[in-house]
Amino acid sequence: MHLATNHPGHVKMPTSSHNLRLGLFAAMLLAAVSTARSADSPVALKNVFKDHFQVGTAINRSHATGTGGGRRSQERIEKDIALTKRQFNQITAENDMKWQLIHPREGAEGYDFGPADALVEFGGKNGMYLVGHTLVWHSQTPNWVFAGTIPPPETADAAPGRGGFGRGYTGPRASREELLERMRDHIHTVVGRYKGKVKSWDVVNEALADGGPENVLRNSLWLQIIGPDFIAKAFQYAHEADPDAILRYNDYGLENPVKIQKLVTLIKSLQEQGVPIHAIGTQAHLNVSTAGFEQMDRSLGEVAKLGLPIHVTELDINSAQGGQRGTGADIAANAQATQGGLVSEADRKLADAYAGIFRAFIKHREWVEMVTFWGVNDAVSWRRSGSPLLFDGENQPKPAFDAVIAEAGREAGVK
């Protein structure tokens, strides 16, 4: 299944009687990312790659409601707007949908939507693709989901299910029942609220276990309390309250050819349970040592084979020396791993990654529908230590921006 509405759909390249028109273009392309770095209206990602696949980003609250705060200052905030607005097509609430923050206390009164309305309504003024980020994940859910009158089992794990960014629940349980129905309330409420609006929602997120191929789902309180079809009943909760939503699967780590195995399991054991999931999410939270495409295109090749469009979901790439080696999600321990300066020669190299794994999105271009920084520029990403996107804290172009751009023009027939 294919996005709806503004996507453009995969364009395969003309005939070589069109060699010459695709090379003035080419050289068009080239030449403007010759001035990007010092042009005030650089080239935009989502023109350049409109016949390809939608470029978005994750914006944070003071992005969505135009006012500043804590490091950023009001003129700041403006620029990483106009930015935004000027580079991308599609957009992800950071942190606003997430359950700690939409869904904060009990009850039908514990909503939060304030920071959520703010985001629907910037995307729909400038005409972006709305992506819901995210209804059930093991992490940034409030204890009180979890909270019952079962004492927990005393085999019981005291973090999977944490409360926050670290805290672990380990009181009393809900039983599998409370707890189908606070899920079911929630993506109802949630999800109905937008319907139409958003477009794409990220169901289930991250349950996938790491480690060796011994256990495929994560030992999170989801899975301890309800049992593994959670998962199922989720996507289902998700369509019954918008049947024209784009249900994604999303985790990380699904370059690790045993990530992907699982992936391949669980995807597959839905599919044979008639489970409404449209994409897989793959999060691609990237490091500058090993990011490249070879990597991403063995990844991609092996998703790709469930059939099913592929969304990258979090894009970035760490250049910091620390967590050369991570792809996880944990913020606490990300913060931990973008420490001890960038690695040498950061920007080049991170340039070469970027331009590998563009290359990988192009060829396989047939599935990738979507990719998506996560954070609009160095200075708001939650890995700013590692300076892993494209625009610095200044939001000017980085030689990675220039890289990414002659992909493009690579791919027009310019070596």
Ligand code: 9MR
Contents of the next structure:
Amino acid sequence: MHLATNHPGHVKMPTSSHNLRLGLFAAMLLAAVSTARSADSPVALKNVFKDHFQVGTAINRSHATGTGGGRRSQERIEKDIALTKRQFNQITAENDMKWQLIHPREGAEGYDFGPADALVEFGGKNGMYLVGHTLVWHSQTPNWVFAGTIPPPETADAAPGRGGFGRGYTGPRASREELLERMRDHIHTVVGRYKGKVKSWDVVNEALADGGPENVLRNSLWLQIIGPDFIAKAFQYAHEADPDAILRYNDYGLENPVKIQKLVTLIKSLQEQGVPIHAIGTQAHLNVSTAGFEQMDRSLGEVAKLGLPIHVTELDINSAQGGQRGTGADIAANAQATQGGLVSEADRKLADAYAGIFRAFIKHREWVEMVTFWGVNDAVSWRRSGSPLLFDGENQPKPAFDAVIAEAGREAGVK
Ligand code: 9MR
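Now show me the form predicted together with the named molecule, since the one above was the form predicted on its own.
Below is the whole assembly, all chains and molecules, this chain first.
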């Protein structure tokens, strides 16, 4: 039985005394939700979901180093950091552990660990679970990685060190052995440096092909030069570097039934070969028009069949802009969720979508171990024009935040 209606913040009082107790608990939780609108509120995602899964966020370099400037002022960065500490118990580097940034040049001197070190220190100081993103990806990988060591002069423009990030590299290529050796060096160095601190790694990112069922794997330079076993090798190297790390395969679009089948094909094959893979990362970059309980329930149900923990790794929901003001009969409901203010149609749709997917996360809690938002707030999101997160650019909780918290309350009421 559901005690709350679809509207977050509205609780139907139950009848039996057992249910009354639980109903009161749910009501108390929801009362706490209304105080969540203050920026100093004690209501935190990490606490509300502590018996379900970790709740984390991607953070960027400004957050890790505590330095504003550029697009975001020092004052705002400090508020982002305060919000991060209050709400989340897990962090992922949005960019600074990508090959392009952590290992821009060839050789032992070619690493740039500063920003990643700052992030690891920030997480450690604040008792946060650290996730490393990402070791092997078709994107954001410098050209030198794929380049043959002695390019002929006529292809010098495409030679190592001339910029570009992997996808477009067309110069003379490394041999399979050369590329495997670079991959091994990279993984051993990066994973080894943060051994025991970064607890979980996105070892291979987005290796599945989009489109129809013909191709399982993306036609990347990794695939072309090494062959399909580049994935198994990456996991093997990461496991050698830190045998205790949780190694994930991470991809997007796992709401799409065709892509899920490709995931199943890939992961079963890795499992049959005894490859050390410990969790599936489903990015969950969603759109408000399709995101909701049914879509997420179906996707998680399929992924769970693999028998591995599921980490929701890059959650956000692109929401339409320019929503209309609620009117007439909607006013009471809107007011309840906003303490007197009106909820725009766009905010309402986003809240409903988030409520649905969190209901699905809770339903699959046996498998879902971590939920990571891809950004602290709308202003720092890669999809900022789609206002995709729970906090606005001023770090104020949106109706979607209330809706997510209310799902925990709803669950408390049904158990
Ligand atoms: O959010 C990231 C953005 O700041 C970067 O410019 C971009 C390219 O490195 O990557 C974004 O994050 C991606 C993630 O690393 C992998 N999955 C898709 C994410 C969104 O593009």
